[in-house]
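Given as structure tokens, the chain that follows is alone and in the form predicted alone.
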Amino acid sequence: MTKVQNVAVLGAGTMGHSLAQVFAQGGCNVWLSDLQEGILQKAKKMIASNLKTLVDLDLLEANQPPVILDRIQTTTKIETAGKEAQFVIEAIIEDIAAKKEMFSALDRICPPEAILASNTSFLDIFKFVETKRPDKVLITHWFAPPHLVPLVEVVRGPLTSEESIDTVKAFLTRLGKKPIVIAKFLPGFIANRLQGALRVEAHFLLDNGYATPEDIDVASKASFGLRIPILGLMKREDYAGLDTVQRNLNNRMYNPPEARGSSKTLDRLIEKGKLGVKTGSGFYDYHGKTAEELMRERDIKLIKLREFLRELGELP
């Protein structure tokens, strides 16, 4: 394939909006389309908010922002979407029927070498979506704000090609991302595997009543949370030594918490309409700050530190 240039990002919301801005900042030609009108609208707003966090913190020109709107083009059509791309990108719902619908649909409609990628965390696309170009369907897994975060885990399919593969790490490679392929489909893949065996046992300690929410987090952040940008995990294990870490496993006295599920916390706090960000309280209040101005906050401090692990060469 020649230089992508052409991309179409299905699904406008939490992921979507980021992952348009981030293919429109690389010098793209994005559709985004969604549903409703109205969430393609809350999406532009949203990248302009983003785009004046970087304006502020010097790290885009002023005069940028309307250049990279301008490159964004919105549609609840994924016909006018998919009809010229040659990268696709489907953000939408965590459901094998739509999933399923949604690349039946784009195999139709978009030219026959365009490459069509799911932001699956967890589903096993290549079980179930069916498609005229297995060579050209793989997953590209990002993260949280997409337009921030450097990672995309790039999982190949049993069908996928090598040529697919190269074009996808070429890309992202473009727009300043970090991809990391991963060799067959498991679920979570990396990053969601280690997150989720954290989030087991920080929900452990709070059921069982050994910490609060701002003891684990303060535990996270003032220790193995300081090393983990710098060391990693397997680099941590060289400093602590081998023989140490062998020692370690060989501890019959720890024994991980079973992954039961739920959260007896997490039940209560949902039953009293404590969602989070988003309803302005979960396990912290927020004190009456909108989900805007708390990813704001978010943003900054992200941005900050990215910059920082960039200038010590720890990041792209």
Ligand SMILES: NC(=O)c1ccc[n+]([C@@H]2O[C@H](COP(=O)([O-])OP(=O)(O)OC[C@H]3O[C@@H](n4cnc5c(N)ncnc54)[C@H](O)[C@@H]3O)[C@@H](O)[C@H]2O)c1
Contents of the next structure:
Amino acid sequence: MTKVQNVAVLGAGTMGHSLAQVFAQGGCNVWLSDLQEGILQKAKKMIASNLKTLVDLDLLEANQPPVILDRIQTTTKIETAGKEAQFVIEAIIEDIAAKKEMFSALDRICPPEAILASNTSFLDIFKFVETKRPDKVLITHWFAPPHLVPLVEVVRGPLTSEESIDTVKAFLTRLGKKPIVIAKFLPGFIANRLQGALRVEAHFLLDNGYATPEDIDVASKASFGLRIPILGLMKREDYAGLDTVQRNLNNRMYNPPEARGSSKTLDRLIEKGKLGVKTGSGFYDYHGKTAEELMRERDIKLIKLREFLRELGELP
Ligand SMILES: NC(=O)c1ccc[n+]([C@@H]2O[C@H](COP(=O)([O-])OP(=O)(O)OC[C@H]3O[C@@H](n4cnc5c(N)ncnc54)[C@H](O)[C@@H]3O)[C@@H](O)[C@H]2O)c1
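Could the form predicted in complex with this ligand be shown next, to go alongside the form predicted alone?
Zooming out: every chain and molecule, the one shown earlier first.
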């Protein structure tokens, strides 16, 4: 099995910059690539700021950020990024034509033994990506922000080899991540499907005037949300008693709402330019705090919670 040391990350946006950080923190040599130099400079600044947060919380030695940053080289040339890579992940826009072209280029440029991964959330890349190494093509689906969230869904294509899956699983585990392997492509994989089901219900409650955004957040955080980190969804059913679960499933008084593909509450907010933290308000008003400040506050809480769950043995 290959021990991965050289990594290339294509796309330095929301996901790409943080992915580069994960690999560099794990000791890898990383090439981070995007279309413009300005995007790469911004990505490096964001990584530096993420690392500073870890130092501030005593989770990283103060002398480590420059060492980690030195492991990340940036380029706008995909040829430079890919030519020595053993593991490549593309985190470019979610667009079939762009991803198809990216994989063809990577296949041409990268060493034949390199594994090529996509971070796609919903695209069945196995249907349209064409390479001479289908046994080394797979999906690794990370969660934002990848340097803080442990789960990586590894999705097998029809021709992906067992060896590629094993190499990637071992690599992700070495990086402190929690890989789970999904046997075949399904849009949304596991975690986004579960989140998607909750989103449909939340917007049904909002649109029909049953609950405010605050009610929904209190209800989810102060009830099942508290149990999920300890039990997950399925072990919780064991605790509830499977006969009780069966009765609940049989109870047709509850029927999930139809997924309508839109939400009038959401549409109204968007019309007013309220897009969430990036515009200073969305369902909530953030009272003049910048997106960076809000993200940093969120990250600090996420890190503290993750460390606590690690202490409890619930996370790697
Ligand atoms: N944002 C999330 O929460 C999230 C979570 C899991 C998976 N994903 C997936 O990850 C991928 C990236 O998402 P994102 O949110 O980081 O997007 P983003 O828009 O923040 O970043 C994409 C970056 O890719 C760059 N890019 C576009 N075409 C390129 C090319 N040909 N070569 C190099 N760079 C190119 C863009 O300039 C941009 O900087 C998508 O497939 C998305 O579905 C996103």
